[in-house]
Amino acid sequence: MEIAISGCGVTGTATAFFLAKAGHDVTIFEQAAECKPIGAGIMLQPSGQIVVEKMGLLESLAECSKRLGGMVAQLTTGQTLVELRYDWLEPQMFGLGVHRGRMFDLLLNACRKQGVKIVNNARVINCRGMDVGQGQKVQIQTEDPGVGKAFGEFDFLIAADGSNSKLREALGLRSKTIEYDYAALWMTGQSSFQPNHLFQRVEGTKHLIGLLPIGQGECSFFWGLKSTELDATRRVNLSDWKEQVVRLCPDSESILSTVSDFEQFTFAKYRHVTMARQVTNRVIFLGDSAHATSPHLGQGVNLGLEDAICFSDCLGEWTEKAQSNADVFSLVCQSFLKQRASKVAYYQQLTKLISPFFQSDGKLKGIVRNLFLPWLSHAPFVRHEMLRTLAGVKRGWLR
């Protein structure tokens, strides 16, 4: 089949790899002028590692990443709020602190080796179905000053263009997007603080600081703040701001010593996206474009990777069974959504539930969190479920 993919991110490149490896003709359309490594640190959970391993890239990725034993969150007083260790679930289980840019490089090179074509400066803004011979095709329209450029014809389009996808509205698909009031400033840099876990410090629900080791002596640092406070924060004297952060989280001093300007930080908003329908005429949405969440559970990249391999497996299964290409897409989508619905819903609902307890207005949620979270994380059954959730192996509230 000839398959188009909108978006050259982790989900888009992983999907392209699996489809091209299966023998399909794949073209990625990317809005950027050049595909290059960018991004902060991410937690590659055991669920995501399985997918990367099936791509043959896990060993190379692990060499430039940091093996992590779990996560630790503390109050700014030093009291442990929650500690979760993978080996409490399975002795050989671990997480990986990964620089998103280094991971993207590996994925992009793997795609190119499989013959995936990449079209830059081509943000997909719409598409239209076409009757061609005995079947249907889809023609891609990309953004271009003044007029659009049309590309086609493809058997179907995979929309993997992120939480801010323009295709959802263009195709008339109902979706609900929540723009969180809170966001984060993040950066990566050299740090002498190299724990073997994701480390967070919290003060109420106003201050959230995170340090994620990502290999090669680097950490990814993030500072939670309200979206409306961005301009005010940038106007603050940098030395005074760093002093405030170090007071709340002394372990951040090393990485902040490399910062000389607020321009070194990237501002990232949080979105929560749900779609009433993920599929329309010859188009399916995968990854953050279909089910974006806040990063508080750290599952976005892992869910996107799972989408990629699941869709490819479904396509391989139904290509052998269906009578024609016209039948395949509908059957593949039905099978894919059936397999993914419960897990995606679980992680979206849980992330939406817990996010206000870490970043929101008011004091009550922080008090409730500080009272109950330490107790919950020590209750054997609850801790076991928390670990399964962290590792990405939960498939639903009761699965």
Ligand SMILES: Cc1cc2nc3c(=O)[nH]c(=O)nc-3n(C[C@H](O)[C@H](O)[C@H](O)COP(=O)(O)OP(=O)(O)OC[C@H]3O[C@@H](n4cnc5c(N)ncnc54)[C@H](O)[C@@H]3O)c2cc1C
Contents of the next structure:
Amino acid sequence: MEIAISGCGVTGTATAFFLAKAGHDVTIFEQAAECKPIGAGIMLQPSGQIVVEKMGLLESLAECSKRLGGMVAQLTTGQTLVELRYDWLEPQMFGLGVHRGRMFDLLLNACRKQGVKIVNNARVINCRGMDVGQGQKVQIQTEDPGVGKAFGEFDFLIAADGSNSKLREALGLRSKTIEYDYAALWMTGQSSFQPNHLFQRVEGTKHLIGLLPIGQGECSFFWGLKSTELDATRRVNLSDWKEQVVRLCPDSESILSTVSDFEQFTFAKYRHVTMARQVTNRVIFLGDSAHATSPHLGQGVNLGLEDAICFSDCLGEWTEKAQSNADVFSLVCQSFLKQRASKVAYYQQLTKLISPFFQSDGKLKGIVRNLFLPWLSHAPFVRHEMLRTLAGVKRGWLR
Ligand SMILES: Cc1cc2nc3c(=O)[nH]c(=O)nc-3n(C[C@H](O)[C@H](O)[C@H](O)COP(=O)(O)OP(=O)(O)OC[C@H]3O[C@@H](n4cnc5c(N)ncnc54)[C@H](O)[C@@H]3O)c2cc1C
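For comparison with the form predicted alone, provide the form predicted together with this ligand.
The complete assembly is shown below, putting the previous chain first.
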């Protein structure tokens, strides 16, 4: 089949890889002049590692990443709020602290090796169905002043254009986007503090600091803040700001010593996206474009990777099974949604529920969290469920 993908992020590249490997002719359309990752580090969960392993890239990725035993969140007083260790779930289980750029390079190279075509400067703004002799095809429309023309004819389009996808509206699909008031400043740098877990410190619901080791002596640092406070934060004297952060989280001193300008930080907003229907005539939405969440559970990349392999597997299965005149695309989509809906809904709903307990204006939520989370995370059943959630292996609220 001839398949178009809009968006060259993790979801787009992973989907392109699996489809090209299965023998399809795949073209990725990317709005940026150059394909590159946005943001700093990510935590690749066991669920995402399985997909990367199936791509044959896990060993190379692990070599340039940091193997992590779990996560620890503390109050700024040093008291442990929650500690989760993968080996409490499975002795061989671990997380990977990954540099986004390194992971993205591996994915992009793997796509190129499979013959995936990449068109840059091509912002997909719409697509239209066309009746051709053999059935329905789709034509991609990109915006000026990029490549600025229509591309076609593709058997279908996979929209993997992220949480801010404009295609949802262009195709008349009902979706809901919540823009969180809270966001984060991110940066990556050398750090002598190298825990073997994701380390977070919180104070109330206003201050959230994180250090994620990502290999090669580096950590990804994040500082949670309210979006409206971004300008004020940038205007503060940098040394005064660093002093404030180090007071709350002394372990961040090493990485912050590499910062000489606020420009070293990337600002990341959080969005929560739900779609009433993620499939329309010859188009399916995958990854953040269909189900973005805030990063508090760190599952977005993992869910996008799973979407990629699941969709490709469904296509493989139905290409073999379907009668010659059947609409394979709609059978594939039905099968895909059946397999993914419950897991995606679980992670989205849970993330939405817990996010305000870590970043919001609600003081009381911070107090409730501090009272109940340590206690809950010691209750064997709850701890087990928390671990399964962190590892990305929950398949629904009851599964
Ligand atoms: C601060 C922060 C921390 C995070 N930490 C983690 C973590 O630890 N673990 C984890 O699993 N997830 C994490 N996430 C979530 C993760 O980053 C996302 O879920 C993931 O990047 C989504 O990948 P995607 O490919 O679906 O979308 P994106 O990464 O957004 O990629 C979309 C691509 O589409 C392109 N594009 C957009 N519009 C168009 C268009 N119209 N035409 C063509 N191209 C277009 C964009 O330029 C981009 O290249 C975090 C997110 C944030 C914000």
